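The data below hold one chain only, encoded as structure tokens and taken in the form predicted on its own.
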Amino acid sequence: MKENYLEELFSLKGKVALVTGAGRGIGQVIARDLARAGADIAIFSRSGAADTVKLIEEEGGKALDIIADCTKEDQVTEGFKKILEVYGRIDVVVNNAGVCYHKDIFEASVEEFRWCLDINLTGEYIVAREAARIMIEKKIAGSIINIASMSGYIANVPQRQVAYNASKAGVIHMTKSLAVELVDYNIRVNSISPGYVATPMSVDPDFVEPELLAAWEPLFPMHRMAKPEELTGAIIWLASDASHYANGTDILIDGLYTAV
């Protein structure tokens, strides 16, 4: 056996992978490790990933930031040819822009219901579906990772969201669902389910608020929130050659807080 078959079988070395939303948070970490793992970077976001693109080149690799909102599909359709005309292929798909609001469900218009299924979910689908596309085309064993939630088993408290719930709950499914319709092409579709997360979206008394964040702490069993990077492990995983049989699953890295 090769000394060095462990690091073949994890590195990303000549593999173009997409991250969505990486402009900043979980994004910007799970792009920032598969830079390291080799993979060369494009990165789709409404806002743009500057930030996200700088840190990846300082480190030696290379980045590519294309202004895209995942739920329309002439601009996905976009990025996904200005992707081709820089690296000429896409081996991964990293589907992680998602929205949540914290409204009930008297509170919460159908339109905001809508929006946050069309972010979580449809704009997860549109992305798959070309990346799919192309894969086929070139003939590309290639593997699309979602980011799911542990909302999607769980109704978190106290906090009321049940757009976010069901949007998770339905990117688990069709994970699934997508994989036997892949499977064929040699695409595998996996995803994975993080719990709290500490970013500033979740931490950050801006962006949250400081009396559920008191309520949150005493409901974490390993008591504390996850480190974004703790994700990526997982990622780089379903990424490589390492997880070839892996498909159609959900890996759940919640801490415990499903399981008590």
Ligand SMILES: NC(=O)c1ccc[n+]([C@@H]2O[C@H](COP(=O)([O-])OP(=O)(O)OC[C@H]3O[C@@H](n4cnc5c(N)ncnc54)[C@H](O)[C@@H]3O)[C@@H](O)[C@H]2O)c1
The other form holds:
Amino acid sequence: MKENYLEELFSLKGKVALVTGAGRGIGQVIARDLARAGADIAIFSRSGAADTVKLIEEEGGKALDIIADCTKEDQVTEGFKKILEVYGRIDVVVNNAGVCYHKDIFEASVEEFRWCLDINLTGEYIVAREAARIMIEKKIAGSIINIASMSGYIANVPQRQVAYNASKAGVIHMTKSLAVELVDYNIRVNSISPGYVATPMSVDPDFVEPELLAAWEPLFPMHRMAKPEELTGAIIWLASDASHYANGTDILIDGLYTAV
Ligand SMILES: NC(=O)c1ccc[n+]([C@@H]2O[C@H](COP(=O)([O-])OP(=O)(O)OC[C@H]3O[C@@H](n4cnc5c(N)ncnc54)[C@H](O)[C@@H]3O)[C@@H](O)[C@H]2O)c1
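Let me have the form predicted in complex with the named molecule next, following on from the form predicted on its own.
First the chain shown before, then all remaining chains and molecules of the complex.
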């Protein structure tokens, strides 16, 4: 066997990867680690991702900071134009941008429900569609990776978050459906479903009250949340040629949360 066989199989050298919502949290770490695996990175964010770009460039990688709200078709189309101008191709998309709110069916307005669905589900749909158009035109065997959540399988407690849970269940099934639609173009679509991950979304006191954090604590079978770094192995695998036969699948990375 060739000595560098595995290195080549998992390498992203020569590939261009877009990560949405990569200004902080999981997206920032995914962007950094895809760059470490050899990819040139593009980021869509609503207010810039200067810190992430710095992180990548300091390590010798390439990163392109594009202002684009993933729910806005025109901004997404423009964003992809910039990627093509600079890099000339797109091979990997990580649909990471997402939001959550904790309100039950009676507290939340229909507008809030729509807002959550719009970003978590429709935004991923728009970005996947525009990426697929380019991949098809350029005959690129692309990999689209959607960030879902274990909340696509369960209803988290004690907080109420029906919109988030519904949006993530939607992402898991949209992933399968898009994989079926795009298979003959040589484009793969997969998702990952993390459990709780220590990021602003799940530990920032502006978003999660200390009482809620305390209520979650005994529910973690591995006695802690995941670190964002613990997701990137799966993302790199899905982005690389090593996962050629993985298509329309969801990888649950929840530290046993849904098993107990
Ligand atoms: N943190 C967790 O416990 C957890 C668990 C499972 C899944 N996830 C998912 O992982 C992804 C990242 O979450 P995170 O924890 O890093 O959250 P985060 O809030 O730290 O980061 C989300 C990023 O998405 C950006 N964003 C939101 N709407 C956008 C839009 N319309 N266009 C472009 N960017 C937008 C935000 O500005 C932010 O930078 C989300 O899809 C989330 O649902 C998170």
